[in-house]
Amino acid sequence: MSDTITLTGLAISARHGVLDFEKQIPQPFVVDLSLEADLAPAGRSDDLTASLSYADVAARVVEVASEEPVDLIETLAERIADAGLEWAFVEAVDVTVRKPHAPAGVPFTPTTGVMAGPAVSVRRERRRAVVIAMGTNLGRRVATMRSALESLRALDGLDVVHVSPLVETDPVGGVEQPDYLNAVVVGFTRLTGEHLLAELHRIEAEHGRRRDVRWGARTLDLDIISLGTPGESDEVRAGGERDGVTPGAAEASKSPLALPHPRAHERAFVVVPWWQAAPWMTLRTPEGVVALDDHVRALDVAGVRRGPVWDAEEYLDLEGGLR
């Protein structure tokens, strides 16, 4: 689960309801405000610019709430979800809007904690296609991988909508090595890239995961392709360099994150599940963005093979466990 700042109680003079009155006289209305995010890098850092200033997001719901009047609570609450999300490393916004002085031709009495009057609440959170790329040459490799795919259905704040069937790929960097099972998951986060990246180096130091050697031989390896769709708005471009030999899984989550996967489009490992799973998508190319079924036709894969099923019973042990 993310973290959260949270904003309480934050009052505003405004005009906003379906009466004439409402409009021209300025009323009181009560904000509270909850943006989840991951604050680890702020709080390891102690450095603001890891995270916001709360001066800055309590100004800009003021400022939503003095543009032009609405007739609903519920307009003005969706507004300021809408802003709060401005933040790119913002996840998800819940908000309430209270409207103590509301002309509703009844009396309301006050409870514990909480004021008195109409209120609407709104979660609104930020929804971006992901594509993630799975591989193992490694160890008992099916295993490996549908226990990575478990892993990643499980993680909150990402839902798994496609996966591809298992190829087996030759290995490519030079580096003598086994051959690959490799997949492809395609789906939708509200996860920034940082913190996605951050979950799946996660669950790869779980099963087993070093970087001692660039390009070589790993238990697995789970890199995120492509966040948002390519050429929209909310396409993520992002730039870094992932690859490199890093001593270790602490190190490995301080990597720079490079978005869309610089070299995914000339990936065969890659491109080829990822067709099976979504050939409808497209991909971001050094020449533009592509269709994807277009791209995988122009592409040698060669060294991609038909791997074996998820939930062959061939992978399964007398025990009933997978081997």
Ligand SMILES: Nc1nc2c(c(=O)[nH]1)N=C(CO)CN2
Contents of the next structure:
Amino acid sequence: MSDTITLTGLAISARHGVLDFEKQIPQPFVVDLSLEADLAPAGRSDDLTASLSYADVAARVVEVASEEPVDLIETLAERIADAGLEWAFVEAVDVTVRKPHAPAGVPFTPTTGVMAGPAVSVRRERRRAVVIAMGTNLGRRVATMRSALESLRALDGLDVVHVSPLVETDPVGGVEQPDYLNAVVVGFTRLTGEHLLAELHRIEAEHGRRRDVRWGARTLDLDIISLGTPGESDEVRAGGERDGVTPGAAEASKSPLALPHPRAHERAFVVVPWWQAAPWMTLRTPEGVVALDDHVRALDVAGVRRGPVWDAEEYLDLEGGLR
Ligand SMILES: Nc1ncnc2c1ncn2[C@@H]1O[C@H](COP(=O)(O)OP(=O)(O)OP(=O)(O)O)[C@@H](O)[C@H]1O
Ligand SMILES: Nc1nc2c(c(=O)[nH]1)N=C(CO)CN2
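Can I have the other form now, the form predicted in complex with this ligand, not the form predicted on its own?
Expanding to the full complex; the earlier chain stays at the top.
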């Protein structure tokens, strides 16, 4: 369960309802709203810009409720949920809309502690495609990969849908080190890139990851390769601060996150297992959005070999599985 910002009992006067007079004469609506987001950065920094002001949230709900009247409280709840998800930082929204004076032909009697009248509740989650690359070249590599996969599958907010076979790969990056096992998982997530990255760092740390030599040996490396669908409105493009690499960042970002991963497209140890897991996908390269299936054919894949069998077969997509 993620962190939440909750506003309870927001009292609004508005003109929604199926009956004609309801669109003429305002009546009370009471909204409960809960926004899921990662509040740890704000909690640690005590900085409002790392969060969302509940005053802004309240104002936005009033604004949405004041727009042109609709028949159903379902529609109002849907609109409020949509407005909540417009904040990039929000991962899911729970909304309850109550109509205490609803004209139902029967009076509603307030019960202690419970507001009278009809209510609807909806939950809407952000859902974006995500590609995560895994790698290890220290310790018990297969056990580490299996355990890391279990951690990813257990991560609240991430649905793992396709898992590649393990590939064994020559180390890339110039540092003398053992061969890697690599794999790629593909799925959907409601988490923001920053939140997902924080969770990946936690999983890396739980597997003994130490950050010393860049591109050096590691027990576990988890990278976000892409978030959202390349070329679509939900694609996340963010500039990283390292190297001054800005892979087409749409806006300057305070976060160290670089998306899509600026080096993934040139790394056969990422592209080959990704293609094995989900060959129909696309990726963004410096030349634009290309089909993974075309891109893999143009890549030097000499350093990538079939790896040991792991327990991921049950998640493997058959078409994209080992060939
Ligand atoms: N898309 C991303 N996925 C993972 N980490 C990222 C991403 N963008 C930026 N980072 C940041 O990069 C930092 C360094 O990551 P890491 O130590 O895994 O680098 P590396 O694996 O040695 O090199 P590379 O980034 O080339 O794979 C991380 O602390 C993380 O904050
Ligand atoms: N073959 C291979 N080489 C690498 C890898 C990796 O996962 N596989 N990761 C690196 C830094 O992320 C550096 N080099």
